[in-house]
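Below, in structure tokens: the form predicted alone, a single chain.
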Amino acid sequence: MQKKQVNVIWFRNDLRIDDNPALAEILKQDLPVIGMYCFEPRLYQNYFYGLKKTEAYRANFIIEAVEDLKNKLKSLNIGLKISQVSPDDALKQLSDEFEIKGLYFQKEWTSEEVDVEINIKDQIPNTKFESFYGQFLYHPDDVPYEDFNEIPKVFTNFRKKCQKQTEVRSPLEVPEPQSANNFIDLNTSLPTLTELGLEEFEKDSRSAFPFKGGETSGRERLDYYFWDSEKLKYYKKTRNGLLGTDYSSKFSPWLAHGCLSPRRIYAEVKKFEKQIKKNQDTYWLIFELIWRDYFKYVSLKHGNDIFKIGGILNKDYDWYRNKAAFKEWSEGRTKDDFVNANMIELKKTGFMSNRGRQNVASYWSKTLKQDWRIGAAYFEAMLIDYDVHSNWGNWMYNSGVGNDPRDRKFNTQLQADRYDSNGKYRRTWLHDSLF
């Protein structure tokens, strides 16, 4: 019996139907479309020091996001295969049942993700592969550089040139559904945290990020932050806050997993500026989106150097690798109360403010002089909003091996005096007897 011909869209960190180039393109084709998402075993295996590569906070967010994606795709008459095997094995299983003519997916370029693609091509050799840059504000085809080797060493140069010479493309609207006759019910279910080898947890009431994963909740947050509360008007003034849900946009987890696209956020900022107010605060949110882009271009330029001990500067520092120091730092038991409060927040919630991240990273790499990659790996395991480019780029930046021309070291106690002058943040996360 002849197999049914299909195209498959493989979802990675693009868990949305809005402004999704791969989805828009696959639905222009004539064949029925199947969606696929894999909870890849490698991402839930032991990483280092007894940690998983993905711990429970991010895994829970992903489960919620994939559930939302499944419902969104159903509105487009697309079934979603959810698998707990590697993508190459999942596609091999699909190819036993269907003739896969084309595989559409978001383009990635870091080594582990590229290896996965190579394995897939070995499994389904007669399939057309179509990949798309879907995670950028400034599309790689539009930036004012002949090739990625020209990406500047300093962010400001990149930002100014792109803002002057590059237009942000309009976001793609949600595509029209495929014919209901093409719907293929794959009847697959979501894994639990336990099935992924992780512990169930209750969300901490103190968390600055109590939100659900998924495109639906991401759009609700965007609507709230921009339109319902108009908090965007004060973004730059409040963004260095430490407590509560509204000191910053909190878009980063939805951006990291592709539940929101940066172009959609940018378009909404521009709409807000026309209809409500345009000021430094509205600009600053765009400024942060450009920073996010910049780290992606840094990794496109430097490849695996972003994971090497010398970083992209190839610096030859003497780093320590002390397990006792890591235990104290990760558990919030150092000599520094501000660092401790931030690290306990991360341990209890999977989230930490931008101000906190810079301080704890500087303390780990500059004060304790510990191998910065251990800190980056811990963030990779714990953060809900882990993004390979931003995480490793920021850690290099804060550790003196990346894109900071000033090679700063944070004075964490001065930072605490400035950003937590009344001690409320530290009291929230530390026992009162410490004060």
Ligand SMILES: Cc1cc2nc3c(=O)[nH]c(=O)nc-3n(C[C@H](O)[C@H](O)[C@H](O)COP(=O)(O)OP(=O)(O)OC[C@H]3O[C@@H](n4cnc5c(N)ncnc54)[C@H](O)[C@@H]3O)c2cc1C
Given for the second form:
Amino acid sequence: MQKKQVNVIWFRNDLRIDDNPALAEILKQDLPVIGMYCFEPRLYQNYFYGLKKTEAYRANFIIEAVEDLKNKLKSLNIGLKISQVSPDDALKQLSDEFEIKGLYFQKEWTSEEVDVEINIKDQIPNTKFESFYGQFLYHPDDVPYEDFNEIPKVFTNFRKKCQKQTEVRSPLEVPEPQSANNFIDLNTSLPTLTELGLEEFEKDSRSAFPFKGGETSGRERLDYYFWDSEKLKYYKKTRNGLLGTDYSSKFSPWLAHGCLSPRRIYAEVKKFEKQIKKNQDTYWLIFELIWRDYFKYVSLKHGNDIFKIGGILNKDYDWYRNKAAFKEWSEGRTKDDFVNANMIELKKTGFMSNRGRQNVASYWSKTLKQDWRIGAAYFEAMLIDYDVHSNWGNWMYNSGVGNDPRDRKFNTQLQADRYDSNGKYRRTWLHDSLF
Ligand SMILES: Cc1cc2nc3c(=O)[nH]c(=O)nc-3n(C[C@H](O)[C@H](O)[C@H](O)COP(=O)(O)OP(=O)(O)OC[C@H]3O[C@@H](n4cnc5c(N)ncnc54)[C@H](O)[C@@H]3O)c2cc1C
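Could you present the same protein in the form predicted together with the ligand, rather than the form predicted alone shown above?
So here's everything in the complex, that chain up top.
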């Protein structure tokens, strides 16, 4: 029997239907569309220093996000195949049933993601590949650099030039549904944490990130932070906070998994500036989104150097690899109570403020002089908002092997005095310990 011809959209870190270039494009074609998402086994296994790539907090967020995506796709008459094997195996299986004419997906460039694409090509050699950059604020075709080697070493130079010479493209609207006749019910279900080899957990009531995964909750958060509470008006003044849900936007987990598009956030900031208020605070959210872009361009320029011990500066420092030091740091049992409080927050919730991250990273790599990549790998396992470029880029920056022209070391006690002067943050996480 002849197989039914289809196009497949393979979702990766683009778990949304709004402003999704691959989705917009595939729905312009004439063939029925099937969606696919894989909980890739390699992402849930041990990989470096005995650490898993993904721990339960992020896995839980992804499960929620994929469930939301499945519902959203249904409203576009698209069925979602959810798989627990590698994408190449999943597509091979799908190709037993369907003739896959085209595969549409978000373009990635880090080596592991590229390897996955190569494996897929081997499995379905006759399929046409169409990939799109969907994760940027400034589209790579629009930035004022001929090639990525020209990306400056210093963020400010990048930001100023882009702000002067590059327009942020308007977000794409949610596309029209495909014909209901094209709906293919794939009848697949989501894995549990246990099935992914992870432990179930109760959410900690102190968490600064108590939210659910998915485009729906991401959009609700945006509406709350901008329109209902108008907290955006104070963003720059509060963003160094440590406690509670509202000191910063908390967009990062939704951005990291593509539940929110940076261009949509940008468009909403611009709308807010027109309708409510335009000030330093509203601008600063865009400023931070440019930082996010910058680390993506740094990894486009430097490739795998961002994972090497010398970083992109190829520095030859002496690093220790002390197991006891790692245990103390990761469990929040160092000599430093501010570092400890932050590390306990991360361990119990999968989230930590930007201020906290800078301090614990600097403490690990500059005070304790431990291999910075172990710290980065621990963050990779634990963070709900883990993003390869932001994580490894910020870790390099804070460890003296990246893009910080000043190569600063944080004085964690001074930082605690400044940002937690009444000790409330430390009391929240240290409870009845020595503090
Ligand atoms: C050592 C270290 C590791 C980090 N690892 C990650 C990571 O894996 N994933 C991640 O998304 N961010 C990472 N960050 C950046 C930053 O800490 C988080 O993006 C931020 O704390 C998330 O909270 P928010 O969404 O409320 O941020 P907001 O202050 O509300 O900022 C808005 C958005 O701007 C972007 N942003 C803000 N600060 C940075 C920054 N320094 N670098 C890049 N983008 C930024 C984020 O997308 C964020 O959601 C790391 C920072 C450090 C110092």
